[in-house]
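In structure tokens, the next block holds one chain alone, the form predicted on its own.
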Amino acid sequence: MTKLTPIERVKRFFNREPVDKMPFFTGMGMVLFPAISKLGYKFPTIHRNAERLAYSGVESARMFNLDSVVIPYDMCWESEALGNKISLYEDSADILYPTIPTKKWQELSQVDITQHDIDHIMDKYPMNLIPKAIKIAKKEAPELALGAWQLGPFTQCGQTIELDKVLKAVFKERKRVEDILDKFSDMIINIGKALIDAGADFITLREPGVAADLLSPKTFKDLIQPRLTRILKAWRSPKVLHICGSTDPIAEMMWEVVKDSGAQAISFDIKNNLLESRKKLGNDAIILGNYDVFKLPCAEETTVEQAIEGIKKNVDSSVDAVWPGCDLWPAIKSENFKAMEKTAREYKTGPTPAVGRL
């Protein structure tokens, strides 16, 4: 039987060409603690150092046989580039991702994104580190697919001012919200193009702040869907749309975004009923996601056998690749995650609804 390299497998997968076995990869954060421990890195030191960002991703992928390296890991890059100070928790031994303790814009009226910010976002620190990291990872691991991701405009807005204020403003200051979302959309388009030009083999647009438990389906259709379509349409393929939270009521609209933008796949998290989504979207849709990124590979009480059963359930839910419901949590239990990867490859060897087998 033909054996593909990880990058060959992922490229064929997105092209809807038959692959040799079930892809096991992600398009979201995937730095894993056993890998950075092997490299001798402390968790806070990997996020704003291009070399450590690249090598930690490569080692994480190789150690656990993932088909992809994905850069970056945290969600503060753009907000920091626009002037917010972040905390890296450099004195902590715990796994703490960078956060923005205090946002410089407290109200929507204060948000000031200039055309210069939009046009030159990749020249600003720390955004200029991501293309460097991508290039290092591509050189270090040419056999692996290189993924990148960007937050969608609504979630990015929530990284700039408090999300609850944005949610309230959707109804009280609609025109102002739309203007800000359009500026973020322009900026996100430019960032995505830069990451693809740097060597990313695929890119994921992540919009976790717009799930049906936060915004109504009507608001999603009117306010969010057109902007997600515009962003994805501007990027080269392959490209994936991911939304966290409750997505059953908006799954069909999400798939419209994928089709209308020329994207390749749709990704859900653990709150989505995959079998129902498959019925709604049909066998032509490439469906990813949904397995629990903490319970299966990380939770102390989860046995290897339970982790295996979790992946079998995920495969039985008609996914086209085994792909997590969100960022992989770094404190992975090696025995669980390795068993999950092995199960994904071996459990069912036939074609999935949208992708065939060699």
Given for the second form:
Amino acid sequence: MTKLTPIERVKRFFNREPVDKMPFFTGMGMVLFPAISKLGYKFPTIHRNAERLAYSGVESARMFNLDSVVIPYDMCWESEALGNKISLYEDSADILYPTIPTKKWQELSQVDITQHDIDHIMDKYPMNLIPKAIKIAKKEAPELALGAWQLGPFTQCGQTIELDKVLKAVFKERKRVEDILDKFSDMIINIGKALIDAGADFITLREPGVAADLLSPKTFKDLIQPRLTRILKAWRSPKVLHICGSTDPIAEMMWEVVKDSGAQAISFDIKNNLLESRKKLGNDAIILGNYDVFKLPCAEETTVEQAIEGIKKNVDSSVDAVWPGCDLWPAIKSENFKAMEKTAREYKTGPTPAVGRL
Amino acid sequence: MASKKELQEALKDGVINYKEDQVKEASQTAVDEGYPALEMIMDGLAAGMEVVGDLYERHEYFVPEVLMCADALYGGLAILRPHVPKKDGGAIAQVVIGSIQGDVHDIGKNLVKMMFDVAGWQVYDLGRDVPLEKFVEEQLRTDAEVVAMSAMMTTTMLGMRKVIKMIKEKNPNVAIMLGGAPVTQDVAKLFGADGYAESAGNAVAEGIKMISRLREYEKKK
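Can you now output the form predicted in complex with the partner chain? The one shown was the form predicted on its own.
Let's see the whole complex now, leading with the same chain.
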């Protein structure tokens, strides 16, 4: 059997060419505590330092034999570039991702994103760090696939203005919401292109704020679907669409986005009924995601055997690669995660519904 | 002069159809006419929210609609609540509520808070991004029967486990409710929580059931 490097495996996978074994990777946040401990980094210090971002990502992938490095980790970059201050929780002993404690725009009417902001977003701090980190990681680990990601326009809007105001404005100020989403979409397109140009081998568009437990499928279709399609269409492949939360009612619309935009794969979180989604979308769909990022690799009570069973269940649910349902939680138990990777590679050696085997 | 029944219907309709001005006007009229504020809350505002819960469960309403209904409800509650005599509307129980440290999302938390507010509980809202120890300190300070915590992200929910452990060590009788997008029944069980709501909407549905029971109880009194 031909042995592929991780980057070859991922590239072939997205091209629907046969691969040597089940890919084990992600396109969402994946910085792992054992890796940053080995490097001697404190968690709050890795987020806004290009070298630390790159090296912590590479070490996380290498330590646990993942096929990809993913950069960046937190969801505050764009909002910070637009003028919001972030909290890094530098004094906390817990693992806390950066947040935006207070947003500068309190109402939608105050949102002021200029064409200059959109065109020059990558020149602004901290956005200018991400391409640097991607380049360092590519140089350091050319054998690994590099995944970048962007939040979708609705979720990004919620990172900039309070989400409850955005949700209500969907009804009360529809035109204003549409205009703002269009501006964010333009900005996201530019960022994605810059990350791909910097060396990202694939990109994931993540829109967790639009799941069917928040917005109606009708609102998804009218307001969100066209914008997700436009963004993905503007990016170079390979590209993946991921939505967290309740996605069973919108799975077919998500797949329309993937097909209409020329994207390669669809990704769901733990709440999706994957076997049902496979029935709806067919064997042509590259389906990813759905394994529990807390219970399997992190929970104190979860034994190695249970973690292995969880991955077997994920594979049996017809995924085409083993890819988590969300960001990997950094505080993994090494023995569980290593066993999960080994199981993913060895459990079923035959083709998956959408991707063959060498 | 509007009858009590008519005003209750106006409140109910205003909440269901998120007509905040109508709710405020009907609430003020009810106060001016001297109708019992608690009855207006329970058979007007809360009755409307019960219908909203049904609409949510039937997937006719989603979170944006529920948020607008909540705004209408609060518009009425602010006018009516000060007129509930203490003997009628004294706090039923106390709850400490907040979004866990590292999480600045508070939609689910605020919807659950609304349910407690309507139900006449004393609510101690710690806000969002709340340091873990603060939940413990506030529970001890208030002797609240319930502590409700929310996390919107997988990356923050782990803190809830620490809070549960700290609180249960000091006071095992406190009931702990967890909610938020990444919180599953398995997680709630693993963490040792007493209750769980998988999403803001689910929290709404559970909260509305709680209000329904309270309305039945009020009617039996």
